[in-house]
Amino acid sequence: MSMAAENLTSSAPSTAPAPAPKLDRAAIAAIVASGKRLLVQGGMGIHASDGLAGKVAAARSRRFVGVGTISAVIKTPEHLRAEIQRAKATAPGGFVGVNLMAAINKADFELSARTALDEGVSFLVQGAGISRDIIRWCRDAGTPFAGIVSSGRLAAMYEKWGAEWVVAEGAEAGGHIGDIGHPLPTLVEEVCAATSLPVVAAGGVHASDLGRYFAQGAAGVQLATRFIASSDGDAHPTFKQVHLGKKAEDVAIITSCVKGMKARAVRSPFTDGLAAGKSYPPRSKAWYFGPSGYMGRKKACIECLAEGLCKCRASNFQESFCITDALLRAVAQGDEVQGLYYTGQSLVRLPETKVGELRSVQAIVDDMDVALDAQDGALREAALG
């Protein structure tokens, strides 16, 4: 049995829970009016966030409402369905959504969107490109749509098109980071000024930053790297360890195979090889997907990206790298030589240095409560003094 099949078998509940509550603009307004904010777990690509969404959505908090996000990237409909059902079973009545990247294979994109909508998720959030089709599909299904934005202009466009909220993702984020010169505090100010939609601040967010973004008008924050460094989730132990005990010099900005975009990752032999001009052509993925391949695609290149977006494929596999190989080897095998470990800049502020020190999602949320209490207290003292 392939690793993907094993994951699917172990994670699929016997029955599907009821549809999750919708995280729309009105629901977010009610949360903010109650004095709480959203704490969104970012949907990290290729299984890095598997097993986390339900934990975050179920977390108890005095200051936050947890929101879990499942990445649909490189998931068959069966695997995606099982992951959604697992998260909803873990967090009955909690907010569970799905993240989709517009840059992936067009047929896979639509199939994943349809699967998520059929499963009654709380929202769909889209990044890595723009697809107006998904906004229409969400509207027809009665499911809130959220857009990941890197500018106020795009936020205003999404509001016009019918989005319910936006994620303002700044240059400190992990993975593909868009405008590398656009730090999050500046972006949050710009996006809040450009749209009346609720704004979630994302990209390198640390507990000490919370009060700042809420003071700017953000309805919540999104964290991904912080939740990688937890005792929960399915990622390989080495995948987690690679993120721990790091300094600024351990973070690399690479040129991705996806349109040559910039991306942030943990520095490794793989990123050093890319910097030196080494190429990493695709290899068989039967070790993960089994002999039938991914969605019936048995070749080394499974055409995971939309037409014309993959630099590796466009060069007849002579340049760049296979992103599916690199990310799968990291999260599923903990391969420290040929794996690619995307990460946010908050990596350098993770307190743990060893996997054995990692705490649960609930403990991390508890820390967020304490941090925000302290920041609010400091603001009150400053106002009085």
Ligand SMILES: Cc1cc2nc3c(=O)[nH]c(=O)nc-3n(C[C@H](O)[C@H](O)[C@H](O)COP(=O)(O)O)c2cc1C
Contents of the next structure:
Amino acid sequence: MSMAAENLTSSAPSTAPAPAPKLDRAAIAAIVASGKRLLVQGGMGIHASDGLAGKVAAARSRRFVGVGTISAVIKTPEHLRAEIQRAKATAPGGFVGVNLMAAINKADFELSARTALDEGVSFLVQGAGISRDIIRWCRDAGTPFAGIVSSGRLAAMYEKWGAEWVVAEGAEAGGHIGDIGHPLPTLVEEVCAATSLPVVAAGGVHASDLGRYFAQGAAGVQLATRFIASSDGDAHPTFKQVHLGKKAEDVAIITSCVKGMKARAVRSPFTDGLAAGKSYPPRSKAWYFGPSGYMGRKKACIECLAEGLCKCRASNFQESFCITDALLRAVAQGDEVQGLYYTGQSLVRLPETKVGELRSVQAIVDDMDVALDAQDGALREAALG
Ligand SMILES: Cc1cc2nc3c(=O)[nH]c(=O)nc-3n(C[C@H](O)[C@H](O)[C@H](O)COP(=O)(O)O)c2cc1C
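Since the structure above is the form predicted on its own, I would like to see how the form predicted together with this ligand looks, so please show that one next.
Zooming out: every chain and molecule, the one shown earlier first.
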């Protein structure tokens, strides 16, 4: 059994989880009023961000408050509990939340949400699809809810429904990006105009862009790809290496099996195969989940997506690909042939070229402090204007 699979069974439900502080609208307003901004680590599915949330939430910074996000995707309740408890132990009193995608299997979605709420996380954030149920579950549990949006219209809707903050995610982001991508600078403007909620800017954000988004009114930024390229985090060293030394031509936009959405990945034999019309039906996942399968589901297709949303399953496995196989192979095994390496456009701006050069989350946050210091002029001008 792999180490990751062993972890799935190693944690018993906690009886009295110490709750993390709530990241609600008032907490964000207080942070902004103190002169700081949020530095959110974006949740990355299928274990790509495991091990990062606590490090970001614990980072010391003069300019930012770090916020860690754990992805619930393809985690059993035991695994999700273990990852939340690990992050809280790394960052006592820090902001640790959980990312859920409404496109996943409906029963898994509810179980993950309820597990996260039971563990007392700082917030739940929803991407890839919209479920209003989760907003109700959060309200009942007294846990702030945040929505990931790609338009001002959706931000306004989330505000009406009771969200505490929104992540404006531009077309430069990693993983699933939808069909209509707004570049982040115009999206931030649109979203800030459409809602009074705090807005976090995500997608392709580089240290040199920070002042620009804060001048537009963002309460924080969310980064994901930058944190993949860190010496912290559990992703396979090859997963990290595949992101380094890349240029624009090394990025592929694929059609995902998830509703046929567009997604951004590092160009690889797998993405070239997809572009040539090859299909990748599901294979046994016993190598990762062990003989009892994922949530007791032992077939090659573990039905990870909500009914009707998987193009591969809908075609009786004749078309498209199995996303759990492809992403797991990349993150857990570093398989350069059968793995799919989701990434953000910001990979072309990563300075490191070898895994041995990667620095800690703390060192990356230190760079952000220095970069924002250098951009203070833009912030002052915005305040005066
Ligand atoms: C490998 C990878 C996996 C991701 N998985 C998810 C996910 O499961 N749910 C989600 O809402 N966003 C996901 N994202 C998007 C990030 O959370 C983040 O918002 C975005 O990538 C930010 O852009 P950046 O990577 O350029 O910093 C993923 C991104 C990457 C690179």
